[in-house]
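Encoded as structure tokens, the following chain is the form predicted on its own, with no partner shown.
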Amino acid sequence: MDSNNDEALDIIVTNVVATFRTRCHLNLRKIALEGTNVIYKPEVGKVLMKLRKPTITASIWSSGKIICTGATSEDEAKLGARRLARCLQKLGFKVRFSAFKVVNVLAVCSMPFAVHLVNFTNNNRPIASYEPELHPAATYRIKHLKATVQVFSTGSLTVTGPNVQNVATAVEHIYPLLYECQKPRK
């Protein structure tokens, strides 16, 4: 951050994705029959299982791999994983929670100011691109963070990292950046 201009960034994480195994072979269709909050997709071979609290979204495929979504925070993902691991043990599955892994977050920041996407791409050319007839932000991948930013005119970030302090620090690593291409206030 700016020595002159201590504004703190708040970083709202959006979706985490997160991955785990049951380590047994589960029954689509008696899940689907049985379970609750239950969408079964038999073209695709797998089943969706809705959870109210934490709010999250699991596709569940007969091999046992479970992958949730929706979750807000890393800890919240863990929870709402176990308990559709405790969900399929109560339908009969000999499930065993293993294997759980934070894949991807999601997460917004927005500047305090307004960015000028041409200089910003310029001033970062290999890292950096922008292709407006394609997307309106402009794309930062930082390759030893793993994660990617959407950089949008307006001074909204999106970033996508494998987990919440590698966005963070993605975030501490643009801000200079952007800081120096920031657009003049009118």
Second form
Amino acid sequence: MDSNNDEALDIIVTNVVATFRTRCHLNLRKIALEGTNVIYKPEVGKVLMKLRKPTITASIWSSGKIICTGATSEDEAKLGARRLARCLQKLGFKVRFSAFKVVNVLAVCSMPFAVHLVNFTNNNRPIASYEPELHPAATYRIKHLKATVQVFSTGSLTVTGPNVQNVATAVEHIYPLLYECQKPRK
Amino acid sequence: MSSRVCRTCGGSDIDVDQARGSAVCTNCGAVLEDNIIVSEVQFVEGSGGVSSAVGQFVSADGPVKAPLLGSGFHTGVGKESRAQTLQNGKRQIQQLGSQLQLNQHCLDTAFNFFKLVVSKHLTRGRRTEHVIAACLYLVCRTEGTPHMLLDLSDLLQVNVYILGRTFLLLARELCINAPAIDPCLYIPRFAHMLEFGGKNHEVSMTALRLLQRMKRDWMHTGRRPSGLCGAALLVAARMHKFRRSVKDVISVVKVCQTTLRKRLTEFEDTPTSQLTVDEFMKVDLEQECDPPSFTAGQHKVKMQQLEQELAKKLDEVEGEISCYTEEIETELEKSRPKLRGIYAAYTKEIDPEDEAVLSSTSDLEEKEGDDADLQAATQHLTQDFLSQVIQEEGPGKRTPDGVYNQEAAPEKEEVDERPQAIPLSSILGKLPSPASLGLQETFQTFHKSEPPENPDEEPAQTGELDLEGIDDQEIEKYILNDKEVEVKTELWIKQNADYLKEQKEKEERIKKEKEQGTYKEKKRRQRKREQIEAATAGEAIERMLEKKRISTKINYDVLRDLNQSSGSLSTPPSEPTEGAATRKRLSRRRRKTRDVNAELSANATMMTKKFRRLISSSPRKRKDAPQEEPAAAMETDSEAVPEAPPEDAPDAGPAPADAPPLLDTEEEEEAEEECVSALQLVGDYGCEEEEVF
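Requested next: the structure of the form predicted together with the partner chain (the form predicted on its own having been shown above).
Complete assembly follows, chain above in first position.
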């Protein structure tokens, strides 16, 4: 991260999304009625359960598949997932914790300079795309990392990728490209 | 023609006669090919001795325009699905494009894009109108016309972001780099709509200059171009003494008031705004500004830096007083045991005080440093409270003795930690404190104990839940006890009463249908499929083939052989499956395929009742089918001719098990019309790409 600049670039992970399976059928109505902090959506067919610590929101389907969002690190996501499974176990379901996978990681980062988006897009077509009518940021998709970086004109970035390592690599990858197109400072 | 080997004798000397269209082996005399298709140009003498080539030009896109046939139906009789899609797309493009007043060249380019899209199968899963809008917008961008995506979404009544998503995807897949939007493009269009009369051009020029200035001041990156245009036009109008209010401008430009005001304020902040009208027209300032969002960010950073400096200053001041605090605190320690006795009460009392302390310290930080002495004094006073609070939470963090026996450096740490401790304590103060402390401790221990463990491997294999680091007690809080469950159940049932009713009704309905035997699973939009009653599998297949549309790509001869081998009575429907009436009409149309058909005419003799049913039933089936055009043509054809028998056939047609009386009438007709071959008729049917199997 610090290899190409003097100051440290803080990459702050804001959201980690993970999925896992309980390998057993879950009765959503029972969970809804016997759990605290649950929202039951019968039309969609899922239950939203919120844990306080770590702050995690989980979508639970009756097939036993569960999606956990809101964690701030991969470890936290795993801990939250396990807590959730334990909670379901206590409710009486034969829960087995399997197939835990972190699916998406969202991080924000800020460059110390502003970026000229039109130049950046022109230099990096067609990997980068910029539609001011639709979104104020330029989108840069890195295929081999499966990561997407959104660059704003102030120099802040939001990066999404399949894991934290990829996200960090994506920032490193894009830093020199942004450096070329920075706006001249006063 | 490559020289082939004769089948009978193996000789390779084959004589091909172009005139007769036959290939004969010179060795044994076996005829290898009859009716060779020749690709030569034929000439015909027209009136006045002019000779012209026989044939029609067919475009590479396929039969886009159906050749004018006897009755002149353009409606895609016997076209392939691809051609239909393209034709449909072309029509929609023309329609939409004319509403946008695009010229023909643009529309043609858009159609080319559409063809590319279809060939890359990008239309699957997307509404055609979205795809067409995206193609049109792509053309607008590449040509640089002043059309916005908003205009397209207005015309189609679709969310602009949905259109944008489709547009981005198509641009990426087709590798078309649309140049970035220049707000300058929109100025003439909006100026025209604002009706400046004779001075239109001047106002536009002024607005353009303003825009260029905005660009240089980095106001335009990341902003909607229409917003910038609106601001520029408003200022330009005022400069030329036209009265255009904000409302007029926003109705033309399609941004909201707040946005416009914001752009105006940002422009106000630039030095250019200070120039007078004349000066602006003549002089161009060289200085460039930073973008407004950047300056806002810079402002925040400056504020943070100021706060940090203040904090440092305070630290220095505190350092001077530290020696005094040491003495005071050592004395307090002696009196501490009494305080510990009333620990519980004290913690509660401190909660409101903590909040007061927090607010006061934050206020302190915000002051400009003029009251440094005052601040130092108040800080000193509050430190006592803070130190006591920290000590009382000490059991979880550190011993009180350790702090005060050390020197200034760790005290600075303490002070530094206090700003962190303050928010923690205020937060903790709101929760039940003993419990919160317990939780905090467990959380910290979890964090530390987590990394050294390797719970991943085993649970993944066995699926067992690893209970390390999970506090059961805490989790039990997530589960309600029995009474609560009852209450919640009642509440939930009341709330969701409607949904529960619907579910019950649905279940009852399904039960009834099951009893009646007409239970349909989920899909209510099924076409009316009659039950196929057949004695053998072969018969069942035949009847199914009848009902479904025939495809030109199946070799029905082979099919027939298969069925015959299994011993079914009737031969399955093959290509010559057309009906009496239809054949007549169709024979007029399909003169092209005559050569091929000659072969198959032999097969035409194999007619069975199945064919007739197919003929009779298929026009009816065609009605239901989505491909309405061929069906409509067929239908109208069949209905137009006032022939009683064919009309009876479609009317009585549907059920294959019915209508034995029909067979008699149809049989008579079949005998008359064997000369026309099947494929001609099939050619008209051959619009399907769906396979029967």
